[in-house]
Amino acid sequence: MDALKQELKENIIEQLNLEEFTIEDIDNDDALFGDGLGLDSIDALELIVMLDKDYGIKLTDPEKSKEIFQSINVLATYITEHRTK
């Protein structure tokens, strides 16, 4: 699961043009909004996106959303029960 969350990591700095970030910055706890890397909604609507694209996941619930992308371990763990790619 380590490759899944450096994908992530690579994934989320391109997509959402984090340039600011490195692979090294972001924790596998931290939060992704907020406090954390600061993403907003439209970052959100980015990261459901990637996760369809990349993973075959279709989020429709956004309470869902709100819970799967607390942190990079979270969301590596959703990914890994539910992908279809």
Given for the second form:
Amino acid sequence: MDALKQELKENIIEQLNLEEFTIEDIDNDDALFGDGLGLDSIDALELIVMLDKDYGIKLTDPEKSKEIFQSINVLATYITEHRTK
Amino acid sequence: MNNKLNIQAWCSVQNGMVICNGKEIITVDNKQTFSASAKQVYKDQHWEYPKFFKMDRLSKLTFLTAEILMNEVTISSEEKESLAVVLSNKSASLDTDRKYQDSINSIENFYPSPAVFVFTLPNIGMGEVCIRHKIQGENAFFAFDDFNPLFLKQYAESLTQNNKAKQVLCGWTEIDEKGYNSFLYLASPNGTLPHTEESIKKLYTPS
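Structure of the form predicted in complex with its partner chain (previous: the form predicted on its own):
All chains and molecules follow, beginning with the one already shown.
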């Protein structure tokens, strides 16, 4: 699980072009949206594509994405339980 | 009312050199990638605008040229309500269009990137500049085979003569596989350099 969290942080920084952040800047419980990393709606769509591409998880319910993109901890748990690749 | 325009300020980014009003701002290694060069300029200028890194290459080029130019002039928020933006280039957003196409070329590997898709129009970079500086005037983006100073001059004058704008941020911002160059200038009643086709052409052409 720790390796997955590390991988998620790396991917989020790289794929969302968060040049001002390092892995150490992101706590596992930090809010990804709002006051945390300050991600926006386009970032949310990018994360949905990332889940499909990297973990074989297809999200179709917008409410579900709000729930699982709360933090690295929540996202990692969801991926572990639902990944198909 | 005096609608006569002058060139109040200008900025160009060509061959790794960023020049504003004839003064060299920074020279970057022209062999590095454009994104690396843009990042170097961002750090050198101590900008704090992380959204810059999410932009596509054309928007970064447009934004950084405009940012340096706008920091050289003083324009009130009231004046920004009547500041128009008229930009142009040759390749429109083809640079980013190709990147987006790559993400959807294969049926087996079909993952369209929303963050790339939102930049598949050439006027998005212009929008980024307007958001940054709260510019609310008219804007337009044109595609030409080559830099067209006469068109820019006439279009800017038409906007001011018809009371659609009092000042116009004009220019050329082009990036493709072969390289990049941009040139923006502020056409305004202020300044002393006449807004003529010859002046615009002369400032655009590297010495």
